[in-house]
Each structure stands twice: as C-alpha cells, then as structure tokens.
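Here we start with a single chain on its own, the form predicted alone, put down as structure tokens.
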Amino acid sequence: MRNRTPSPARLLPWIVAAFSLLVASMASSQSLSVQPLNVVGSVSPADWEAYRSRFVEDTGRVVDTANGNISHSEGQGYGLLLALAAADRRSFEQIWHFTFTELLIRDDGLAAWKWDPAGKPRVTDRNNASDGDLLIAYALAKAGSAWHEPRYTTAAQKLAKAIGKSTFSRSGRSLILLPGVLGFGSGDRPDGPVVNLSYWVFEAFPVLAALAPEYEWSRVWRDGVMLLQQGTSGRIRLPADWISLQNGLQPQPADGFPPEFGYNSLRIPLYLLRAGMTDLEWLRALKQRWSAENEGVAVVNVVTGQVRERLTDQGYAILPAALACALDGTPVPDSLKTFEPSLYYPSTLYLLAKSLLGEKYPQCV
C-alpha cells in the first residue's frame, strides 16, 4: 500500500501549533504568546440569526448598512467567520458563493474589494483589500478543517498563496503587509510604503502559514507587532489608521489621510486578544485610556490628542469591556450581554468580541 501525503486540512492543527511556538519564541523579548481561537461554536444561534437577518442577503451578500449598502471583501470575510462561529454551514456556503462568483475575479487570485448594488458594473473598484483577503482565506481554512471540506481548504490555500505573493513587501528591514496591491507601495506614492496596522489579522497568520509555508508569515507577524510598538511609542500612544514607512523611518501619519486613531485602528486590540496576544504592554495603556470617563472609545487625533468623536454604540462599548476581561478578569457589564444589532460595522465587532469572550473568558459573561 502506498504512503499517502496528508492533506493540508489534516496537517493544519499541527502546523498552527508549531507556528504559535515559533512566533512566541521569536517575540520572547516582548513577552508575547499566541493562542489562536477555535472559532467554531463561539457565537450563539440567536445572536447569529439577529445579525444574519439584518446584514446578510439570501444571495450571501453581506451589506454594509452605513456605507451606501455596498459590499466589500472585509464584510464577506467577517460574514464567513461569523457563520462558521455559529456553525451555520448553509449561510457559510451562501456567503462563499457570492464571494467566489462576484469578488474573486482578479487575475492574481485576490478579491476585488468593492461591490456596489447601484454600480454598473457592480464591482466599482477592482483593487484588493488585504484584510478582506486574510479574513476570507482564514475563514475558509478554519471551515475546511472543522467540517472536513477539502473544497474550502483548497480555496483557502490558493488565496493564501496569492496574499503572500502579491501583498507582502519590504520596507527597510521590515516585511510588511500592503493594504492593497495598487496605491500603497514606495513606487505608488511619495510617502510610500503606507500600511494600516488593523489589516494584520493576527489570528489568521499561523493558519495561513500552514497552507502557504513558502511565504514568511511569521516575519510579517513579528514585524507588524514591531511597527505597532513603534507607532504607539509617542506621547499619545495611539497609532494612526494610515501610516507612512517612508525610507524605513519612524512610522508617521500618511499624507492625504486624517492623522487619526479611528474606525480602522480600534480593531487592533480585538485582533490581538483574539490571537491570544494579551501580554503586549500597549494593551494596558489602551485599557486605562478607554476606561477613563471623559473619553472611552473615541476617534483621536494622534498628533494633538484631541478627541474628534466618541463612539458609544454597543459594538464599540464591548471593546474596552473585552479588554478589561482579558487583562484583569473584570466581568462584562450586563448592558453589553444582550446583542442589539445596529449598523454593520459595530455589530460585527460586537459578535467578534462576544465570540472571543464566550470561548476564552466565559467567566466574564
């Protein structure tokens, strides 16, 4: 009988564990560790149904209700991840079918980022968004392993290879994740390369490294943490959403974007917590800031420290609660325990945080 090569889905848990040990040892000087989520079963059927009925059409299109009802690769990735977390295979397949047929139309294997129901053609921007690509590939990989569905694993592997090939780039001695193939590199703009630290979906890296080991996922992971530390070392201690790494210098707010810690960057602590990276010192500084009565979760000018907007939606309010739970074991307030969907983005953040708490910190909820 011939020896059979194990499938990527069967090898995935072992390679993820090895990656976690590797990046933990690489970051030992930072006291970091990586403990990825299992994901499956971490969102209740009731919470998922409340989300699905409001934001997911029967075609599998995830609708951004605060952004002209467009769809984008990020939303499709979140939808896949949450459907998996709710163990809803039917919805997962619907969301994947829309993603595959409507967005995965680029020659390089990445997803076009923007789909507009009012546009002709519907895809109104064919550039990719790397966070959307990461989320889609990650959800497919986790689903392929959990549901023993090689079709999902194969698609995840193809996308992971495309991400490594087309979006990993160098800046000085750092290996970075470009936000998109076009428009952000050193040859695309005078202050390039430009990155967005909220595009590092840390929990996805060990999973995708198992599928595309020819690319330096651990290096991108490590250098992303390093950039975050550099970007939060100033007086305000908050990273701008869009950061210039021109000539490998200290990260600076990128030209043409507000110099703000805003709707993008407020995802960073959630991504760190979901990856089990609770030992990063910056998280404690952020917890203290978010717990202050006069600020909370807010859009902040990272140069002046001025608060432009305070964010009070349940989906934003659960972020400091999750941070306090993970760092200090503080129970989540009763007012945040029942899901009340509002707009697409905060509602998505709420379920991502709730799934983290349900899996890793059930004592808090």
Second form
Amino acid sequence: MRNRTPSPARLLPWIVAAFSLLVASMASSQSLSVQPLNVVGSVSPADWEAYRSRFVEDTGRVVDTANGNISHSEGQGYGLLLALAAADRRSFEQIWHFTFTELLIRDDGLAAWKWDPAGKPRVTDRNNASDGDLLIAYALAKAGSAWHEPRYTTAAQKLAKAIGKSTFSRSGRSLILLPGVLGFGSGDRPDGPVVNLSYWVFEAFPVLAALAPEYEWSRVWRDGVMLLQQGTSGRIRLPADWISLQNGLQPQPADGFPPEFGYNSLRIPLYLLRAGMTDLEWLRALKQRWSAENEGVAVVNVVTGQVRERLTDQGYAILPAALACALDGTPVPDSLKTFEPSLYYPSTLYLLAKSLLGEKYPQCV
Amino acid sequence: MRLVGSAITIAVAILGFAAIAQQTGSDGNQLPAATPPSPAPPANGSQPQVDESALRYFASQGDTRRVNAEIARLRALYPNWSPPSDLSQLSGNPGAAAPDPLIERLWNLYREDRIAEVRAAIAERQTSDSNWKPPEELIAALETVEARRRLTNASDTGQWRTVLQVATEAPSLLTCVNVDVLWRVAEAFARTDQVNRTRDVYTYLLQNCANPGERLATLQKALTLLPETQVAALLQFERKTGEAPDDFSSIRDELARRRVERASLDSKMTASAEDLAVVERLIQNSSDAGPVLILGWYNYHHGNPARALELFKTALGRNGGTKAAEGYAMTLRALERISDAEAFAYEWRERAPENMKIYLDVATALLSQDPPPRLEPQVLARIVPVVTAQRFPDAAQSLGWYSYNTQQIRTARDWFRTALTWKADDEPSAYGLALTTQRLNDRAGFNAVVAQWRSRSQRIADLADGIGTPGRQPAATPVVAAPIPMAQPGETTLPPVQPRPESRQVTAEQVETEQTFARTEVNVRRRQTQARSALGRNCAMTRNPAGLTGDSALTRGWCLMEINRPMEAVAAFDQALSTGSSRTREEAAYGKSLAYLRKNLTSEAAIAAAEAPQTRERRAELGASILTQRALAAYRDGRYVETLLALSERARIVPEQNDLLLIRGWSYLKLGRYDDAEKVFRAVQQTGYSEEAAAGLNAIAEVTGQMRY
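Rather than the form predicted alone that you just supplied, could I have the structure of the form predicted together with the partner chain?
Following is the full complex, with the preceding chain placed first.
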C-alpha cells in the first residue's frame, strides 16, 4: 500500500506552490500559502490526558458533552487530530475504530455525521458533514505518514477521494465545499448553494490533494479564501456562519439561520493560523475587535453588529491570544497556560490552539 | 473448512463483482484455513456443532498462544459460542513456552467484545516495539468483527452498497453462524435490484444452514423480498427428515393465501380447491379477519354471493372494519337486497372513502330500480344530503329519474340540472332535462338543452324534432295505491317547487336547487345555513318584522321563504304590503300567495294574490298554482268532483301537464267514469309517456274485467 502513496517530501514544493495565492485586498497586496504543520508532539501528555479522560470513551467515541452526549464526525476528527498531536497511537487507534465501524458506512464513502447513543439506529442523521470528513481524512493522512501505518493512509485516501467526488461543487465561477451532500446545493434550497466558511480546514487541503490529486483541492482552497474576503468586507467585517451564495458575487446570510458570526465561524482564524495563512489582512481587524479593550470573543449579529453573547471560556479566550502571538509576538497570558477542560467544544479549540502555539510559536508559551 | 470455504465460493459467486471478488479471493486464502473445523454439517440442528478438539489439545499442551488463536477462530465462526470453562484445568504443562501476558489480555478483551480497546492495546504495544506483530488470527478475528459491525450499521441505515462492499471484502462473514449477516446481504441485493442474487443467498442458506428457526425465517424474509415463484422454488429445500425437520407449511399456506387473494379480485381467475381449503383452514385456526375477507371476495367474484355474505358478516365480527363493510354492502347489492344494502352502507359511509363510494353506488342502484320502489321518506331524506355533499352526479341523475317516474317532474328537472352541473357531459341527465322541460312546457329550458345537446345526442335531437317516443327510462308502473305525486313518500314533506319572481333569478339558481332538496327537517336546517351564506344575510333568527321598511321586509320575506318558514314570511310580506311602494306591494302580495301555497292554504293564497295588482303573467302563474294545489288537495281527500273542477278551471289558464292529466284520469276512474278515464290515459299515452298511463289503463281493465293489456 505504501508504495502507492506519493511521497510527501517529493510533493511538498509543488503543494506549496499550488496552495499559495496573491490576494488583492484594499490597498495592500498579500501573499498567502499553506505552511504544513507537523502536529505530532505538539500537545503535552497531561493536557491530552485531561481531554481524553473527559471526552473519549473506551469505545473510541468522542462525546459532545454540551449536546446531549451525542457524537459526530467533527468530534471524531478532532479527537484523531488531537491524539496525533499528543502522539497517542493508542487513543488514535481507539477513536479510529469507532469512526470506521460506526460512521464510515455511507455508500459514497463519507462519514455519517450524527450518532446518538439513544437513537435506533444510532446513526440518527446519515447525511455527512464535510468539515468532519476533512478532519478525519487529514488526521488519518498525517498519522499514516507519521507512524508509517498504511491502514491510515489508505483510509485517508479513500475518504479524500469521496470528499472530492461528492462535496466539491460549482457555484458560478467558484468551486466550493458543500457543507453536506444533501440539503445545501442550489437545487436543494431556494437560497442555495449555502456554505459554511468554517468548514474549510485550510491546513488539510494540500495534504489531501496529495492523496487525491484528481480533484481540484487548490481551487476549492483558493475560492474559500476569496469567499472569506468577500464575507468579511462588509461594515461589520464578520462573516455569518451560514452564507448563501445564490446571488453569485454578494454572499448573504442564509435563510433559516441566525445572521451571526457564531460558534462555527470563530474557528476560522484558528484554521487560518494553523495553516500559516497569517498574511490575511482580516486577521488584524479581528485581533483588534477581539482585544480586551474592545469587544472580546462574542457571538455577533453580522447585520447590526450587536453582540448576542460574550464567550469567556478558556477555549475561546485563547483564540485572541493566539492571534496576538502570531501577528505581534505577544506572549500568551499566564491565565491561559494551564488547561482547565470544561465542555467538549471549547476544550477542543483550546488544545488545537495550544498545539499550534506549541509547534510554531513556542516563545509565546 | 467446509463452511468458510463454501462461504468464499458463495461470496464470489453471489456478489459477482469480478474485480473485487478477485481481490478478496486472495484475502480469503489468508484465512486460517490450515485447521479444518467440523467438516460435517451440524447434526443437532439448532446450533452448529463446534469442534473444540483442537482447542482442547492446545490447552492440554499449555500453548496459550494457539489456544487463543483457536478461540478467536471459533468465535469468528460462531459468535454465540463460548469457550469451555474447563480449559484452564487442562493447561499447566510445565514444558510449554511462557505465555505472553499481553496476548492473553488482548484475547480477553476480544472475548468481552471490547474491540476498540484491543486495537488500542495493539497500537500501544507497537509504539514501544515497532517490530512486534499481533497474532494473525487475532487480526483476522478483529477484522471480521469490524466488518460485521460496519455491515450491520450500514444495513440499519439503508446503505446497501456499503453492505455489499463489506460482504465482498469479508467473505468469512458469510457463514451459517452469521445468518443475520446473510439476511442483510440478501436484502441489500434486493434493494439494489438484484433479486436473483437475493434468491442465491437464500438458496445457499437453505442448502447449508441447519437451524430450523432460521431456515423458516429465511423463507419468511423471502416472502417479503422475492417474487412468489422464487419463494415456491425455495420450498424444495425443506428437510423432511432428520432430528430437526423443517415445517414450511406456513409458507405454503401463505403462498396459497396469496393465490386465492389474487383470484378473489378477478372473476376470470380460479383458485384451486387445495388453495381454497387452505384459506378455509386459516379461517378456522385464527380469529383474524384477513383470510375471511379474501374468501368473501373470492365468493363474491365467483358467483356465490350468499356464501360471500356469510363471510363478510364473519369478517365484521372479527373487526374486519371498513373492508368487511365494503364487502357486506356490495354483496347485499349483488343479492338484490338493495334496501338492506343502502341501510347498511349508510352506517359505514363516513368510515373510509371506499365506503362512501359504495353508499353512493347503492343509493343510486336503489333509486334506479325497475319498477321504482316505494321508498320510506327517511331513506330519501338521508340519501339527498349525502348526494349533495358528495356532488355525485350518478345519484343526482337517479334522483332525477326517480322523481320523474314518481311524477315529480319539477323536482326531476332540478336534479337533472344538478347532475349536469356536477358532470357537464352526462348525456342521460341532459336527456332527462330535455324530457322534463318539455313536459313542464318550459320552452326556454327545453330549447337551451336542445341547443346544447342536439349535435351530441340523437335522442335529444329526436325529442326536439318530435320523432318517435322517448326511450323507456328506469321507470315502470307506479304502485296503484300510490299512483300520483302526492302519494309518493318524497312528496310528503316536499313543498311544491314554486315559480319565482324574475328579479330573483340570479340568486335563485342555487337556491332553487336547494329548495328541491328540502325534503326533511335535516335538509331544511342545512338549507338554512346555506341560504344564509348564499344570500349573505340572516333571517333565521325569529324577529318581529314590524318596523322594517318595505324593502327590508320584502327581503326578509323572500329569505324566510328560502329557509322554508312560510308563515313568518307571510308576516314579513304583510309588513312590506303595508309600508312599501306599489312595486314592493306587488312583489309582497306575490310572495305572500306563494307562502300560503307552500302551506297548502290555497284560499288564503288566492286572497293574498288579490291584495295588490299583479302582472298578467303572475296572475296566470299564481292562479294556476293555486288551482293545482286545490286539485291535488281535493284528490288527496278523495273529493274527485272538486278535483276535476279545479283542473278544468286551471286548464283554462294554462295547458294541462301530463301529470295533472293523469290525476284527471284517476279522478274519472274513481268516479266510475271509465270511458272518460280511458280517453285521458290514452291521450297521455299518445304523447309518449305511456308507463303511468298504462297503469291507469290496466286499472280500468281490472275494474271492468277486461284485460286489454
């Protein structure tokens, strides 16, 4: 199997070249490219153990403790990625077992997104969630090469091909990532297609492109950046979680969702930083908004600018700290240096941020 | 290796994905094929006999690794199997190699179905020792369990292609110890339009697997997924001997039941005596209505309604519900017990659309009987509102003919009109409308029908051209005891249809129809609400008309007439007469006369008509109506001389209609003036409406002792 996998070392220059673009924005011109992360070893055993013991069951199920203890493909993907970051093969294998046997059952090779211990069958929504698929495939690909485990690489490749085949979709002149195979396309809803910019796990694109080069990963990556720039060019400068692209050029908040920069979108800066895409001008604006003197991390109405909810959990507070570190070299405050796990989602964001800081910005921590 | 080996064969054969099959062929060879399991087919039937000899041997040697490998292999083959508890007593040979405690632990976790933890522990060990390899047997066992979980999960969420893919990649799953997996694979084939492969899986299962319960369940599943011919072919695998013989009789019964069911709805298909006997037996052995209904319909469609009726009655007793009621009503009708059918179907009409349909059909049949039956008023009273509410044109047409044949010509005309509004291309209703308008001397109405229909209906054209006699309608001799409209039950509560003022024609169109329907109190109540909504005002509330202006009082009077409260209308018209303009007074006097006429108060009607000057037309109309009422009232009371006087007076104003001519004839007959009676009946007969006249002529013949007909 391994001989069928392209050598990452050989492909790296090509990938870096393909995943870079010159962005004309306002007056300045920025150059963006993905800078790969090692991931492995970037999370301390203690932090990981605190997370694992709370959110990962012996069956390999990652439990969303704020959501009725359901599981989802996103959580399994994060669990795999963090286990890899903690260099915990044992837990990685465990989480993978659950993901493989319980969620990777769709005819198209993608993962069913929702699993409820109280459901019958326990997959209570067989639709996929493309960010979950990307996270799982990315973690498998990274683990496959880090640990020389062909089972992971093979699975990553299958999933990457399925993502390219079933979730990439044309929208006008763009190639977009549909959030799910069902329900978001132009034929599925009046304001379709609808996208979620936080589903672009930017760092995953070059890695999966190497596994499924027949799909246009760099184009989807680039068009995602374009959409993000469009979505952050308004007065409030925040994208809504769910965006309708029905009107071609001008993205709108999608019908049926609150027009909010919410729990989904606040991952976007984290993904940008993890992908090394720090030159995006919007990150500076966001750092400003998120600073302690200003608004802080919050759920914000993108039409009125009104704050609906301020988010103070450690997992959210570390996001502006990571921005300040990456952009200005500001050290992370001491209060954020010790992991105090609360709920699944902010705890996950915390470890993802900390993994980034540990690998690329050790001077801040 | 027989089970696994044949499983691979069957997997390759039935999955039929050549490319994938080739891949898995090599995988299959890696299966632990070296140690043959029990080669004989299971003898005790219910649980495949597990060959534990190798296991016991390794245990006695203290070779834990091989013991565990064997346990894994057997567990993969027989998920319900547990290792014997006395194994530890066999072990302990001091000469054996030291067991690896990790592998021991892995097998224990595996035995406890903690597969994720087995995987985790293997990975952990490989982290610290990259050269370490888990036992192949363990890996194979894990892969089998994982494949079974994925296959089951995929099947539970309808991911059939995944089911087939997993089965292809893990042929070791496809054995008799995993019958559930085989069933799921079979279903996946059916759901992906490959029923022949579904049949192949079932065939494999019936040829190789021994558990009688699972074998029977296999056929039950086949019944839901396979065509019946294929199910029948599978019956050949029934094992009639041995320790645990099959009993597929319930499957045979089901197939027989289905054959009878098909034939039960098609009179051209006959069920065999054996199949019918099976259904009879199913009826005896259960309290289910299902087989009773099937046999009921079979008898219904195969010329045995008497037996069908018994069966449907049984089905009703077994909570057969609307289906049983449908059958019972249709069978009563088939037995020509149409009155009973109507009464029964009426009770069930609201239960299901089919029951409503049957009720309307039966009611139509009841009305269309030849000769027209004498129907109880309550029967008509319940038919009419249902027909109206359902807007069922066939029944409206039948009500038309029924009215026509019972000499309620105006009513008939209205019903034909109604039928045509519900079904514009209903030629028989158009013909009925032509006949009735002609008889009523309604030239405008008649011409309108003819203009619309003469190109489409020869008989309507003939009627207009005066050619021939109209075709016989579902009508015959009226019952002698009740030869006239007044004696007909429908007429007892039906107010005569009254002419209406020209100015009211527009709103009256619907109301006139309504009035025709006003046969019962129920109907009147319904009509009230409809009249109110139709006219957009409310006069149903009793109130004193004094104080109303002339026009308001007049409006109220007409409104009250429309809801059939003529005495209150009289008061309203009186108010209009005392306060209104001359035009209002004329209208009010007219209305008041009509109100009295409706109450059969003919003298009062005559007086009211004189209260204000009327146009010539209205004078003639009112006069004729008053005289008609008088004639009918006199006839009803047996005052035949007065009947004839009133009729003669009326004939001076307007031409005498055939229905009144018949009354004249019957009056002559009652008075013993047989020659005059005969002349009248013959005159009527010559106009072409001969049936009623023929009855009169027969009556004369009977009385005079001469059978002339």
